[in-house]
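The form predicted on its own is given below as one chain in structure tokens.
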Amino acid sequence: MKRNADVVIIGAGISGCAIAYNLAARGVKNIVVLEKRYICAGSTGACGAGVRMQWGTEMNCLLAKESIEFYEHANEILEYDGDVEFKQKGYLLISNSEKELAQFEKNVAVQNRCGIPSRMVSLAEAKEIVPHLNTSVLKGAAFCEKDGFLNPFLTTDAFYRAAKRLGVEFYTQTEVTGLRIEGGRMKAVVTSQGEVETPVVVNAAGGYSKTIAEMAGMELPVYSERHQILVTEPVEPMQGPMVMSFGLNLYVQQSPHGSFIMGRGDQGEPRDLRVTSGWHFLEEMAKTISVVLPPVAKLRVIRQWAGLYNMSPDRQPIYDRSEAIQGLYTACGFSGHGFMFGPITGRVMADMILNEHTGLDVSCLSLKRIETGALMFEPSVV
């Protein structure tokens, strides 16, 4: 393993791989990415594979819009030999309450101002979009045809291979055990395979970002919460868009391979980094699907798994350069949506590290907003 680097990135999920690629594409030569398991082993590999622009805050809308515009051309931009499998079949957001419907209308207004082609749709139109949807339990819906499905493993692989071609070195099965800081400056990363001297460290460790920050004596205002997903047997195509409801607590989409992928949140989920599966999730998921999408409830479940949502106080990302420790950068707190924001995370973190400005200003997403109470709460999270 290399013993020195200009930049060390901790975490080889979508964020770490995209940051490495963006830095290398701008000419940074000596980049090392450390991963304690394997590429895409954490939250990215456990995600639900959906990407959307239908958010409630302007910043999340802009982050998602730029990312989806990148994903539309990812195969070409990253010169990927395979296919990231981006299928833009849309997201149909359904509401079972008048209060939530009013929020949808506010959200659509924000999205449209950002150039996102979302719109409110009637229940009759929602039924046309998803014929097996039980609209009798709903009040209305919103739709954006540009949202869709993206394979997290292949997408991360595309960034990984592009970064490697540009000289980035990845070390898997290499756990970070400490950070060496001297005189308020980053000096080295201590790992299970030895020490790497470096003046710049990027904490892109997803669900474990708080643990990495603690190694630097830094208290990140985030927590990691287990979220579970299941997948069914594959069947013939019957549903184009993702169906999502915040009030009914579900998201369901059919993958390009025919299986249905679905998940839900639970306020009672543990926050101790476990990624085990439970019966309660399976039972509650089945109950909800039986009401909302009855034909889907008849499918056999193949397996279920869990990943970690790294939650910030306002459910928006944290992009930050430490004021206390020179050379320490953080990209975390994606609140379950780091995969969706992968391309923009790579670009804005490269901007920050290189002191460049290539587009979107994300200064409002620094830790300072949390320290000062200037939160921008995102209402649209399952």
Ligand SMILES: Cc1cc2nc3c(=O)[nH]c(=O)nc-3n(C[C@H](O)[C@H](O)[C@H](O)COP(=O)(O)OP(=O)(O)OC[C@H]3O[C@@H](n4cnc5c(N)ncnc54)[C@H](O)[C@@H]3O)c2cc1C
Given for the second form:
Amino acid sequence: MKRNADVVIIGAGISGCAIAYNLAARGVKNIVVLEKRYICAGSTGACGAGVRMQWGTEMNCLLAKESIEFYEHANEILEYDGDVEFKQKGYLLISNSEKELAQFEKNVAVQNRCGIPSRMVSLAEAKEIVPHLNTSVLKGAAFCEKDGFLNPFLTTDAFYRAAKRLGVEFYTQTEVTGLRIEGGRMKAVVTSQGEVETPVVVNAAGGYSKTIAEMAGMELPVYSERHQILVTEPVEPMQGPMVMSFGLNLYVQQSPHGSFIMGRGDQGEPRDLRVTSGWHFLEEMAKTISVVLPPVAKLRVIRQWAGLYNMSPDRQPIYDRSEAIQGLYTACGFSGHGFMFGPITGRVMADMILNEHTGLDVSCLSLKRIETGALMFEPSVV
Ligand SMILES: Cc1cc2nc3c(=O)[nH]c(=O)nc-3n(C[C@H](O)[C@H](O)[C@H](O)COP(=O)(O)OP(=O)(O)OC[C@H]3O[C@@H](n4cnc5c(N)ncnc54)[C@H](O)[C@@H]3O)c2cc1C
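Follow the form predicted on its own with the form predicted together with the ligand, if you could.
Now the complete complex, all chains and molecules, led by this one.
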């Protein structure tokens, strides 16, 4: 194992792999990525991998737009010899309340100003888009045909392989257990395989980012929360877009091989690192699906699993360069949208580390917003 690196990235999920790729593509040599399990072992490998531009804040619209434009060409840009399986079949956002529908209208106006081709659709049109949708329980819907979903394992693999080709060294089964800081500067990362000296550390440890920050004596204002998801037996293609509802609390897609993948949030989840599966989720999910997409409720569940949402106070990402510890960078707090922000996370963290500005200014997403109370609440989250 290398004992010296110019940059050490902790975590090989979509964020860590995208940051490594972006830095290497911009000429940084001697990058090491440390992963305690295997590539894509964390939330990225547990996620629904939906990508949408239908957000309520301009910042999220722009972050998602840049990421989706990247994903449209990910196979070519990353010179991937596989396929990240980007199915750009849209997101149908459904609503069961007038209040939420009014919010959708405001959101669509923000999205359109950002150049996103979303629109409000009537219930009749929603039914044309997803014929098995029970529109009798709905008030209206919004649709963006450019949204969609990818395969999270293959997408992370594409970033990982591109980074490796550019010289990045990945060490799996290598747990970071400490950080050595001297005179307010980053000096080394302590791991289960020994120390790596480095002046730059990027905390991209997802649900464990708070633990990593604690190793530097830093209090990160995030917590982790379990989110559950399930997959059904495969059937013939019957649903193109992702169907999502904030009010009814669900997201459902049909994957390319025919299985339905669906999930929902649970307000009652404790704030810890559990990723066990529970009956309550299965029951609530089944109840909601029977009402909203009745034929899907007849399918057998093959498997359920869980992963961590890493939550910041406003459920927005934290992209930060520490003022107290020179050389410590943080990319975490992605809530339920860190996969779709993967490409932009890679780009903006590389900008920050290299002190360059190549696009969208995300300085409003630093930790300072939380310290000063300048939070950026997003209305459209599951
Ligand atoms: C059920 C569910 C559904 C979701 N659906 C979506 C969706 O549809 N769209 C979307 O955009 N997002 C979704 N998300 C959110 C998304 O999965 C995350 O925001 C995103 O994957 C975060 O990526 P990451 O690379 O930052 O973290 P992770 O993928 O968690 O990667 C962090 C890595 O750090 C490693 N690590 C931790 N501690 C250490 C240590 N001490 N030493 C070394 N390595 C360490 C972990 O093993 C892990 O591999 C969902 C999440 C869940 C749980």
